[in-house]
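Take a look at this single chain, the form predicted on its own, given in structure tokens.
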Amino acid sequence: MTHVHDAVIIGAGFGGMGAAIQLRRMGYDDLLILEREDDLGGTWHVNRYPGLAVDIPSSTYSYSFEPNPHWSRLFAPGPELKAYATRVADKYDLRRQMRFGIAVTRARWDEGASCWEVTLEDGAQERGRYLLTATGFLSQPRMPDIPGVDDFAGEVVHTTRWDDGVELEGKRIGIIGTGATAVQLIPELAKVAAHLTVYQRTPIYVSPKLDGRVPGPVRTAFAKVPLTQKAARLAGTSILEVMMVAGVLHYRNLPWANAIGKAACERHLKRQVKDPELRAKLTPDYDFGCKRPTFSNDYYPTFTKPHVDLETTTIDHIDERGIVTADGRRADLDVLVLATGFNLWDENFPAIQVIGRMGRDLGRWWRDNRFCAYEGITVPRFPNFLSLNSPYSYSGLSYFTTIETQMAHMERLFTAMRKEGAEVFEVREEANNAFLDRMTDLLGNSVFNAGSCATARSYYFNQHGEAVLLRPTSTISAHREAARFPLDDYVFETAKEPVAAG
């Protein structure tokens, strides 16, 4: 095993994409993409749940530097998402450095020849200079913890490996789980079962969705003048930004952001449901923001319907014909769908085991002291590693703005390192460690720290209560900061040993 590559790329989703695009723009082409699944895409092609569509406006859900004029609606539908990024993945020529099928179970700094060590499920290993993860923040699905979930005789599917062959017409169909994936899977399941338990365990915000096609001059405009649709992008985000940085993240100093939040999703759900009893099931008692807000137009009706059940009584246990809630009634059913979300912050971020210098192991290091990454991206002791899914890192409300901001902060990293002569680097721990101070400081003014979150359950807080996922800053501010950081932040070194070119 001598050839070492100039990275390896964990992800063949928009970010590990988005940075083998960086990567080339400077000069790296001798990547290695690794993908577990069968294709690329990442959520836009294991997710395939029926009503699957991109929960922001779809116009500020791509690259800025690779549009889509031809989006069919004002919210995409997944296959576009999938079709979109295969384009990207061809017009870039990513798909010759992709593999797949390929599960990596662990990575190593190897000190002695300045790179990493990448060992795959099979004993295989790979080598590269820089090793980036790009694993997503939400790639591995939790099954609930339900007695006798193992027990039930009928259909068991779970929304991240939704089977098209298994048959929802005419069926008993319960669904445990309401966040945003069953915000638009209910009302399709609604469409087809002769009858819908849904099980609730916290109620979700949700706003209405300005959703429609977009018509044919509008997307000839975007197409023939770029400018349109780049207008129709900072008008969406811009509307985001009021959402999720003002009102969530500057909660304490700008109330009424988050106000005009709360109050469109109750004004919305008031509008849709008149029965009082059913309406205060639905309404969280939590602030707004604690938990991702969603859009629908149909959610809250698909619970007025006479073939459908809220059911938010505790579950007690799943057996071979059903469920049982906790004051002992049943629900037999014919199929059962698994909304449950993601396992994100026990044993699961990172994706791998990923050692680095003197032995550090990053998710315990993270797990026994506290989750951060300098700006994102960065860790002491991991030279040469970029974790594009990291604490502090999600910038915004869509993926792209964390992508693109962390391009960024690797064109001024990798560009500071070349006139300094060197091929590895690492952040300093100090820097690290007054990041992650101004990180804490700031999520003081958020509604995770300044709000009331006990019940919204959400994956945004770690095991120790703390919600280190999202950047509390603008998306303007993460940007700039990703192109000006301090280059003496980190310690730029010389390879300890060539590297074999064969």
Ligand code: NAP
Given for the second form:
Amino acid sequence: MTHVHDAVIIGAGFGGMGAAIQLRRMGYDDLLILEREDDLGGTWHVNRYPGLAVDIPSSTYSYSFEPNPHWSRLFAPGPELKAYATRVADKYDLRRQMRFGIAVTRARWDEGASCWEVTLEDGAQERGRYLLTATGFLSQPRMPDIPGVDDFAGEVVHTTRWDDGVELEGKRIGIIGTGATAVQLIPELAKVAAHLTVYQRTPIYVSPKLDGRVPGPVRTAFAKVPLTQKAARLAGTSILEVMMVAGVLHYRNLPWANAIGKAACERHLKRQVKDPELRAKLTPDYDFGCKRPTFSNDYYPTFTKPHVDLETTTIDHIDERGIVTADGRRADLDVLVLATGFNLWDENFPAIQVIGRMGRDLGRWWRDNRFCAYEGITVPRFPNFLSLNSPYSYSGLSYFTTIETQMAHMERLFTAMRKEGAEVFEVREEANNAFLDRMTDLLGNSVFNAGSCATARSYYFNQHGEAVLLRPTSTISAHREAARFPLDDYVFETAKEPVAAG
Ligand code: NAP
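Alt. form predicted in complex with the named molecule, vs. the form predicted on its own above:
Let's see the whole complex now, leading with the same chain.
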């Protein structure tokens, strides 16, 4: 019989590492962290495209208990995030429990042994008393469903599989997509391309980026007087929180807050692009916040350069030479960049097949009913399962607020369970339903339901048109609930088979 670990964690990004740190704090030392990629860091290991940087202030994009005084810029470049992840993993000695290049296909609750049986791609199995999935929201690259995309004879590169070996200097480059990734990449491509054509289907809101190098004395102050960095973090978090709560979640009652965000982006565009025709093409026709807005100072000006074209005519097909639009025009290309984002709803909810009690299949159950996880983390009939990237789990704009809210939930849950001498928890179906009703009511006030989002094509919405990704409450309220949720929302039981030591 396979050894039963205290917990199996799928994913070695910031979410999986935060969960591992929390489990260790609670005395669970026998952890197995399985990672599909060849190193830790999740998004920050996978994404390596030129221009990659965090898209919210770095002081808020880190664990509050592991501040990093060394960020070089207000919006740190990608490699610094990867280095930070490595440092945290080393400090908490997590790497020895990680196994890389391991894809998990399936997990099944074994009722007889009260543990999870996890099946790997090669057919091998691992077992854990607890199962945590930390597979990220944005981890399955989306290939565009454009006819002929495989016929292109030049180089094709998706932003999540960046290949530094692809020659860009002096080339004719085409890029499909204008999401947050493309906003960072397009100015970098324009610096080296002989010609750049940007294929935009839906424009994005872009606001000014208050970026810059963090001066040496500030970094020294952050290192020597941690309170100063805490203050910077509080300021950053508060601004993001106001943007999110007032501008997006309370849209029905505070439409002016949303209008301020929209006006800031429109003013930015007007200042940077004088040509009214180009400006019109870059102006979104949906409400601010329907899809994630982003920050950039060099995105809009890139389109005013003579060697950069913004193409808004629908792509008809791709052939071996380049891209042909619906009006019959073609652009011959040497390199095709796919900044086409991620497939969330078809392949990532959940990222693997998860079978709970009485044969409940999580993916099928969510699709046949409605997407929901109690407090964005647990699901009825899935005992001892923490789904960290769940419907209604994402709270605020920094992923770290979500991670730390979930760590607080784990602490309360495991402490209560152990007080009762139990090893198995399961959330009650009624608690899950009540949570879903409450989230549905709150969403009614948000821009997602009360605003005009039909043309946004936002990945926040699932195939039923419901915006169930983000938790429609403030991060303060999410954190408070994580520390105070009613304990009788859970049922606790003793395990049928104890975990063998060693
Ligand atoms: P995205 O926001 O989903 O954008 C994908 C883009 O590709 C969209 O413009 C989409 O157009 C276009 N597209 C997809 N399929 C297409 C097709 N068949 N034909 C034409 N256009 C197509 O993905 P992303 O830009 O990778 O960003 C995803 C998220 O990652 C962001 O919202 C952000 O949260 C995160 N991100 C973070 C950072 C950071 O912190 N550094 C950086 C980048 C991204 P439509 O809009 O019309 O579908």
